[in-house]
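The chain below stands alone, shown as structure tokens; this is the form predicted on its own.
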Amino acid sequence: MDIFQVVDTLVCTLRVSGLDHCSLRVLRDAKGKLQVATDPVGVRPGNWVFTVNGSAGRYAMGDAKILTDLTIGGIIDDWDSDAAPV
């Protein structure tokens, strides 16, 4: 599992099967990196969230046939960003 912040909604018209009907949002790792998810909590721009990967993402999606490696598990409700590792 890692922390990410969430950046985004990442708006797709045109998708694979195995991602219909899911919410994808762009995530910023402390670094800057930007890594996409599939979000089965519903969580908004600004909010830190942990996520699950590898194929542990689908099972978290409540569907191992959702193509995804990354998903997010959860909202953090409380936690210090400023010491998170750079």
The other form holds:
Amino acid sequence: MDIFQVVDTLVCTLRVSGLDHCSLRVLRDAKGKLQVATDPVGVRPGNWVFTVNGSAGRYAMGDAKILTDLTIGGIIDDWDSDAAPV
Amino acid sequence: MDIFQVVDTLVCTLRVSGLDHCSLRVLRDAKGKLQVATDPVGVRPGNWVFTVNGSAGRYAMGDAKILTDLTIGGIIDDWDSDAAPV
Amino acid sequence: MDIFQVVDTLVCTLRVSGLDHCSLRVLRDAKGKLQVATDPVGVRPGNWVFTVNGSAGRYAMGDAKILTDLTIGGIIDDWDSDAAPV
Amino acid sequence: MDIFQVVDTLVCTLRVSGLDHCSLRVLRDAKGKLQVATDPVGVRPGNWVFTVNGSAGRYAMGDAKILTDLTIGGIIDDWDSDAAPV
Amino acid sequence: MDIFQVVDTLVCTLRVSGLDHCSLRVLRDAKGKLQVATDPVGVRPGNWVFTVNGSAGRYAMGDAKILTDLTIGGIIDDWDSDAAPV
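So that was the form predicted on its own. Now I'd like the form predicted in complex with another copy of the chain, please.
Next comes the full complex, this chain leading.
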């Protein structure tokens, strides 16, 4: 499971039907690489989160028909971003 | 899920039977790395998209017999490519 | 399977239900990259461990309903960290 | 799906039973990294191909008992290698 | 499938039950990165091997209950390590 900071919500009107009605978030890792994840938790920009990938990420949405490959698994209580390596 | 810009359509006459009749697109990420994805959405060169990998990518084609490992999940409405990190 | 050193326990109050009651550890690889893994073994900071990813990682928890993508598979008896390449 | 150039056939007498009788090819990506893939298509050194990974790669062999994680999905008709980024 | 050179056997007394009685090998790729793999073939330090990852790696052990994510698929007959790119 990877550690990311939430950047923003992804606005995406035209999407495949298996991702209808899902909240999509743009995340950034310690190196600056961006990823998109589904969000069953309800995060805000600036939160540090960890993510679950692959089939476990689908199950983590509570509905395996949601066609994600990356889901936010939780919000980290207290993360010292300065300690995160680059 | 990853973020890419659509480069072009991939022309590929000789392919395995599980990918017959699929539109294949060449995508480029923020670092310039190229990937190939199946396209159930109908994208155009220059569009910014996000992709779904693994088994979720097969289901996203609407037919799990399509043997892709990467499928375009949607077109991003408004993407500031200058903000994308290298 | 990858080799990591255990850094600390991840404190994460708000998480998806499939990860309730799991011990989560922050791990660091030879390049300094951090990952989060579930821990069925009982590790301590400083231990060198190897991890199992994907669906095998779920099964390694002894309960495939645990929605992890990375599980600690064992503690390495004697690891010469100086020999680990950067 | 990734883009590679075919380097050579891999000669490998001693292998697990799930890969008996498979043609194995050594592929090189734009950065020079080598990978091994099963070949249901019949490629020649120098061809540019795209590959399918994971379980889709097994199905692409036409026999899911073949224990590959990477299968050549097709030969690209016309690839400008100079355009491939490093 | 990836190409590695066998470094050594991994000594790991405390491990999850799904990996009991498995031979674990430390492998090094062309860039020096280390990985751990299960070994159904019987390799020796210095051998060049290719590996199978994911669920195919479990099946390659001949027993899908073995909770590996990387299995040695075969020993390469004749590998020119100088030709391996860094």
